[in-house]
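Next comes just one chain, in structure tokens: the form predicted on its own.
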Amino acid sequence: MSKDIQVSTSHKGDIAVISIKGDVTAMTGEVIGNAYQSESVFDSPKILLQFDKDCYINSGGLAALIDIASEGRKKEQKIHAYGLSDHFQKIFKMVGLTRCIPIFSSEEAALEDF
């Protein structure tokens, strides 16, 4: 049961925000990658990934997020995330994504840590 992906970008001060709703898969990961590559986000030193509470992420989607984490690390960007369910927080930890993209319990906590 796939939910269409909805990705938008915005800014909170000097922090670029990528809001993600729907299923994060290999096919929809490209949409997230395009948002990351957009001019308004790509050169930002701070990026916040805002996941909808009902987001589903499969291995293809994780690969897309790993690509973003890798690129961000090369560019010395700080990337934070929040909104992930407990299940996907565990998966992020298992695959090591939390080393590059720390997960926070709220938007406020993520913004404060920048």
Given for the second form:
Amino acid sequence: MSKDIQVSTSHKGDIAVISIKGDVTAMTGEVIGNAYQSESVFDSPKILLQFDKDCYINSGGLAALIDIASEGRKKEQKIHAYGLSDHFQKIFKMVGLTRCIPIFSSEEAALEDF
Amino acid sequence: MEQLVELKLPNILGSEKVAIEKAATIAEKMGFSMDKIEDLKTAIAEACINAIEHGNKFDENTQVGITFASDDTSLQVVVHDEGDGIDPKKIPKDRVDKDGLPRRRGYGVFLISNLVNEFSIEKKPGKGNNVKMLIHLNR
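Having gone through the form predicted on its own, I am curious about the other one (the form predicted in complex with the partner chain); can you provide its structure?
Every component of the complex follows; first up is the chain already shown.
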């Protein structure tokens, strides 16, 4: 199986944005992890995870996101997310990820709350 | 009238997407709500991933079997692996670690049990492992 994911990074002021489109799984988690570890993102105090609404996320992908949440907590980074479908917002809440990565209804709301 | 559909998947991560697409097609025809279809897709994906990883232990010479049995009121999905499967007693019940963060792994069974109406694991020594999930149309 190919790594069916597109991840890109950008900045909005002092906020690093990681855009994620495709499958968030154990196989593709490394791609997201690499984006997080990239020089322009890793030292940013504020990180926005921008998900595509059609993202497929499984437990392997959740593990990759938990790794980022864990590292972010150590570095006292604020990490916000938006763009997830209603279903995956529910899954994030179910596993407790929203305690460390709050989900917002829009990009504007996510940026304003930093 | 009960209808049966059977699938055999290669024991490779990613093949679970074939199963969830089939499940979505069946559930949509049965009239399930979009919310329930999404729940079902995640539950089946996690059952298949567990079968590939923990049951068949990534052995590409094995397969994952999936049976969909539907009637007017519910859909039963059975995911079968050829190995020992997961021992439910070994699944950590505590969902957070000492730092208050979600645990990194062990969400498959947790998610399945929270997303379907009924769920059981049936071990058949020497014959593999069945994960049975039942989801009702109107409950």
